[in-house]
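One chain follows as structure tokens, the form predicted on its own.
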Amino acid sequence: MRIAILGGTGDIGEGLALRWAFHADHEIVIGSRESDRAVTKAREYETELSSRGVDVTIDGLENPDATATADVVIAAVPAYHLVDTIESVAESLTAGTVLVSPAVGMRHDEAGMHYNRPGAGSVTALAADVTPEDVPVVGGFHNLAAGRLANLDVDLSMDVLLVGEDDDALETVAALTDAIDGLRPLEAGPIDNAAEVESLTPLLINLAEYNEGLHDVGVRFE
């Protein structure tokens, strides 16, 4: 499977790229607004993986080119760039390609982080509103600790909550989640439930800020 990670130069994008290349046999392409930046990061990821005995080629392309041949597109960009990013690749999205949104809207004040719910109801719903109708959208990977995800020496042992309307798309993203050692996919219902999932992220950040030893806290349901 070919996975395009738009914003693959950022924290979550880096972690997902490294983990899928390390744990699974998928083609990874890093997308960015600037092709040079994408190529540079792709080479960095290849070097890190090579040091661990994994020889793999990771492509680096501008976002539309990265999207054009992908089976799954991860829009790993901040919430305030999400709409612009999806609109910039809309013509490159083909029917049946799955788009995944890990973005969470947050605001910060002196007390900590707070969920910033958009007018669409959730950031995942916002993504679905601007994505072509024949491209299913799944919300997922919202609550992962980026530092822990990108550190291949660390066991993850975290759950990934998935929301979406298309059963086949949910099954695809669940399989991709399960391919990463230590991650367990759990379905949380349709996109109407995305706000509840997304709002866990600022909670986890606040727990990490106020409790020593919880810097890379995630969620696990027992």
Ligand SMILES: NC(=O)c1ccc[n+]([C@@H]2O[C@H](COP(=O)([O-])OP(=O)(O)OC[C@H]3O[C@@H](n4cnc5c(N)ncnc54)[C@H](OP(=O)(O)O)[C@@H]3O)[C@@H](O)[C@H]2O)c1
The other form holds:
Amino acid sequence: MRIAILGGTGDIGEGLALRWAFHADHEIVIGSRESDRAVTKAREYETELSSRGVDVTIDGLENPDATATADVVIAAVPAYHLVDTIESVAESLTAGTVLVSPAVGMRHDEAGMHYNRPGAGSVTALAADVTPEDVPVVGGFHNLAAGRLANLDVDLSMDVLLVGEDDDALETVAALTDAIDGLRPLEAGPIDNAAEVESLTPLLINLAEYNEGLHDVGVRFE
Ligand SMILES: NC(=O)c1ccc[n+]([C@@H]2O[C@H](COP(=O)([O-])OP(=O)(O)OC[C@H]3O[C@@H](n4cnc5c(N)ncnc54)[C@H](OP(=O)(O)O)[C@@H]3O)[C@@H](O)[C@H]2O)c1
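Let me have the form predicted in complex with the ligand next, following on from the form predicted on its own.
The next block holds the full complex; its first chain is the one shown before.
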């Protein structure tokens, strides 16, 4: 499977790229607004993987070029730039490609982080509103901590809550989740339930802030 990570130059993109290349043999393409940045990061990830005995080629391309050849596109950009990013690649999305949104809108004040629910109901719903109709959208990976994901020495033991309407797309993303050691995919219902999933992320950040010794926490349901 060829996975394009738009904004794969950033924190969560790095973690997902490293984990998919390390634990599975999926083809990874790093997308960026700047092809030079994409290539530089792709080489960095290759070097990290090579130091662990995994020799892979990771492509680095501008977001629309990365999208054009992908089976799955992860829109790993800040929530406030998600719509622009999806619109910038819309013409490169082919029917049946799966678009995944891990984005969470948050605001910060003196108490901590708070979920910033968009008018569409959730960031995943916002993504679905601007994505071409023949491209199913799945919300997922919202509650993973990028630092933990990118550190290949660390066990994950986390759940990944998935929301979406299209069963085949959900199955595809669940299989991609399962391919990463320590991640368990759990279905959380249709996109109408995305806000509940997204709103866990500021809670996790606040728990880490207020409890000494807790870093990069995720969720695990037992
Ligand atoms: N960090 C986490 O632990 C974590 C965990 C779960 C979910 N998430 C979600 O995943 C998404 C990405 O998080 P992140 O921490 O990886 O973000 P980030 O590192 O701040 O940014 C990711 C990438 O987004 C691109 N970007 C930045 N500004 C942009 C703009 N104005 N327009 C288009 N692209 C822009 C950049 O890529 P280029 O400059 O190369 O284009 C950047 O490398 C967010 O929506 C976040 O809520 C993050």
